[in-house]
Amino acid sequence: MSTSPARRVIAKDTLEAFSASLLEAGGFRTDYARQSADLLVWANLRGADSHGVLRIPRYIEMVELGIVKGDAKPKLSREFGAVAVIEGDRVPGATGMSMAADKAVELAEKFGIGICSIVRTSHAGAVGYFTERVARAGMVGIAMTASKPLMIYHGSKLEGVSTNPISIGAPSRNAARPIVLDMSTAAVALGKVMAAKDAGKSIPPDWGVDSNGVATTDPAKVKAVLPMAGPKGSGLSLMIEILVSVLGGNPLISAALTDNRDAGFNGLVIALGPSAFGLGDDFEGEVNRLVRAIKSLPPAVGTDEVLLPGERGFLLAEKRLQEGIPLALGTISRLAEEAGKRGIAVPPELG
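Form predicted together with a further copy of the same chain: give me this chain's structure on its own.
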């Protein structure tokens, strides 16, 4: 977790402006570029570098390949009561999921709860970003995204479900510090397997399987990751596919497994308004009481502090807002290459 010397440090605003310029030069509409840059830098601030600006070259490539449309025009395709569905038109995920979050909040203001699905959006990155958006509106948010098979289905030797993440976020009295759980349904991020491989270390036997579908402790042999907690992880991922993709009208898993077709990327956001439950400011006060109760638990042996969901990320973000965001030299050189191709100036901090 320490900042290795093979890094440069850059201020948040500078990185965000540079990222937005790159995405815009790569074909993203100005507002889409800004929203995507905001999400990517949000992830870097919180130490989730694998969901940060290192994705930019691939995002631009996805526009070139037509997987993402830089000038997409998402449309509300369905609205009934507290339910809405957006036809995403391959809009960048940061924009698509933010639209879904805002629509869910709008519906929840009227009905107490609101749900908005978006189908055919694109990779949405760190899904906690969207429940934090709902929490900033004073509501509890639930967000999920669904994609093609990427993870072993428990009991099978092949990938049968995605690593579909789920986030649940709630506002607290400290507006800058909502509680945000953001978890993948996989046992581990593929990045951790790659890091163990680079470090020449073995991995726990419940992280991944080899090409025969058998669990392995050798990171070099990992062909696919295993679900979190065995059948629970793949079961939860399957139910997320049903909630997000089947209900949304764009099934991804059966398209992939049955028709060998990539049907894209879907997501959904649910918002719940505390006032509908008869709670006003009490709600945030009670969340704070819960926060204090959990923070007062005695730490386990070898642990300094009991942390809330998302707290490690918020602490790091506060530090990085002050001290800047460290970027690996590999990431910088790829961004600089992209900038060179498109005539965008590289910020001097990264030179």
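Residue numbers count along the first chain shown, from 1. Computed from a predicted structure; not experimentally measured. Between two forms, the rigid core is the largest collection of C-alphas that superpose within 1.5 Å. What changes on going to the form predicted on its own:
- Shown in the overlay between these two forms, fitted on the rigid core, is a CA shift at Val222 of 2 Å or greater.
- Comparing the forms between these two forms on their rigid core, the Cα displacement of Ala72 stays under 2 Å.
- Relative to the superposed rigid core, Pro92 undergoes a CA displacement smaller than 2 Å between these two forms.
Switching forms now, from the form predicted together with a further copy of the same chain to the form predicted on its own, please provide the structure.
Here you get just the chain by itself.
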């Protein structure tokens, strides 16, 4: 496949198999390794390299540190009507959040709404993966995750909240193209700082601050990221912590700030069934009418097309399925190092 000075290209299936092998060799149970690899490569396909396979060395390190249990045994700990709570037992985030999404859909099929909280899981990656899962079941999905302080709380020079990603997905008449909003409450996802570091690039000064709370353009010096839209970003993050962690019974931010304790990761998935609102196929029809209305707006100067949430990712995924997934040389180097430690063969495309 084609190469460039800064990147090399690899086929989706090859990257997925290589990633799963690395994770399994690093301590993940076979099915957990495969599900995590599927999520990571899903992100790379859509151009979200910050949430892709560059995370693998850290995921393996988390197993070594006991932050993640490669053989975790998550279980349903509480169910009350349309609400369920899963005790995650530090399960890999891809598996834990998929369990929560599936349980939310199951409950929504019965009650019209399903809410599933999962506590003590691990980093869940690109949460649009889970709302797309709900949307493909014909429902509106909302997913949020929470972790330790990683982001400056507006008005402070120290980390006070996490970057709390939130995603909303809705089905459309095109089953392969649900509408999926996936965003972080930070000015930029921490993974994008990692990606810039791997690519040897500087970052904009409004992405993060150093250990002194001063803005930096050097990704290696970033101690914490900044919230999007100032107080709006940090305020939204605080409320997500309440919904995902406090309501779930495993507070994270207060544990970190007052007890200096890392209480892990939590997640929440909500599924909404259109039929509960008296809608059937009419819902997807109205979504499509809204899509047509937005897509027919005149593009701004310098813009070729008005895009919907998630659309750029779907278009890029279609292209990368045909042409392969480009990886930064820094990412390849770190994956190859992990492979060497564990006796895993590196695909020729990355050699």
